[in-house]
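Just one chain follows, in the form predicted on its own, and it is written as structure tokens.
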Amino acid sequence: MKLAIIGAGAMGSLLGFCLCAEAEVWLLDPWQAHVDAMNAGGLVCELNGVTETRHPYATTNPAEIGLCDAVLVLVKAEQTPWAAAQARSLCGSTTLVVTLQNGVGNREILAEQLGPEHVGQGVTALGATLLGPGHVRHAGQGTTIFSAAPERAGMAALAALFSACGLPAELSDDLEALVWGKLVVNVGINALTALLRVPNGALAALPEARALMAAAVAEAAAVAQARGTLLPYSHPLEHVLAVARATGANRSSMLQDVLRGSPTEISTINGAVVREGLRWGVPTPVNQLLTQLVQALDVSAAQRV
């Protein structure tokens, strides 16, 4: 399978290093410094304890890569638009793009520009930071749930490529489902770590800290049962503090976006679950503060001290 990773932060670098051992992978990404270290040195993953180097193919021009069997997206949200126009000269007639970004959104962006026959979706529990130019580390290993459509084969030969690379993946039917339950997740966990400065981990061990996840979880999954969606879990706290402890090292990527003094993907997160719950009548004064909090780092990151 030749495969195509539109965006070589923490989570599609290490999906790069773990891919690579079965496809011919293409990592696309903008940032100069991160291509030049991978084509001149390899790509660096801590992975379990041991640090590895293996060589994908990397890339700043989406020309040096050809057609694709399946492209991945894996950029922030605000970057959706830009992933999609550099898909476009990736896809042939049978090419799967399939986005595993956070938040909500995402998919419906790219289905307008390529064809909602040509994108998928999926979530993953995978946990990895970006240390640097050509180096990631795997921070919490997590099943990838890849939706059946469009098209099953395809999307049942993605993850069983990723099976084959030591990655857990299987198929589900409900992609409302399974986008639901990764925002909530993502609800649990983005937000609180970047304010607080801590590792997934520490929002399970600090009681403080739980109890604002568990405010932000009950109304996220308030918010899910009033639109009518089913979430692929019965306990949705002790879903999210597992999905924390799993990842207990990693730091969130909204939380590597505020250290970064980078634009966060809140308004596809929590502000998304404030938005439906305006539109189904559901209170989320959690979220709503969350998402200020949050936007508030966002425009502030020039005159933190």
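With the form predicted on its own done, generate the form predicted in complex with ligand NAD in the same format.
FYI, this one's just the chain on its own, none of its partners or other molecules.
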């Protein structure tokens, strides 16, 4: 399989490293120093203190790649329109473009630009941290679940590639449950870890933080119920707490963004709960405030003391 990964940040790099064992993998990213490092010395991946180097192709120019069987989109939400534009020259009539991004709304942007018949979605419980140009850390194992839509055989082939490379993967027929199941977890963890500047586990350990998490998660679960989405677990708060504990030492990607002064994905996570709440008549004051606070963090990055 010839596979392009648009967005070679933490997760794109980790997947590029793993999947190039069984596929021709191209990493496409605008960060020139990272691309240069990968082409010069390979992509180094660290897992439990052990490092290994592999050699996926890396470029900043989609014209170097040509047509692909599949394209994974792993940019941050703000870069999704850019990713859609890059994907055009990689897509033939049977190419599948699959977003594994967090949040709600990225698939819709890709589908609008590339055609819904080409665009699929998945969620991943893998964790990754970019340590520097050409250097990624595998920060957590976890299953990747692909929607069976838009085309079961193609999505199954992607899941099979993941499995062949040692990454647990499954197919699901319920895309909404998949996406909202992950969204509720991100709603409970990301904004609070970014605002409090704590690793995931602190949210579960501190009663004051847990109370805020409970309120944000309850709103998101109420919105899911109002829109008819059946979450893939019956106790949302217990599930989010379990994820926070299991990934206790991790810095959420939103915290990493804030520490780096990069734009966060708040509008596609807590902001998406607010938008859907308005649409379905469910009040979401806690998610609204969390969204506004993180948006204020985003725009004040340059002035932070």
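From a predicted model like this one, the values you see are computed outputs, not experimental measurements. Positions refer to the first chain, counted from 1. Throughout, rigid core stands for the largest set of C-alpha atoms superposing within 1.5 Å between the two forms.
Asks: Answer yes if the Cα of Ala249 shifts by 2 angstroms or more between the two forms on a rigid-core superposition, and no otherwise.
Replies: Where the cores coincide, Ala249 still shows a C-alpha shift between the two forms that is 2 Å or more.
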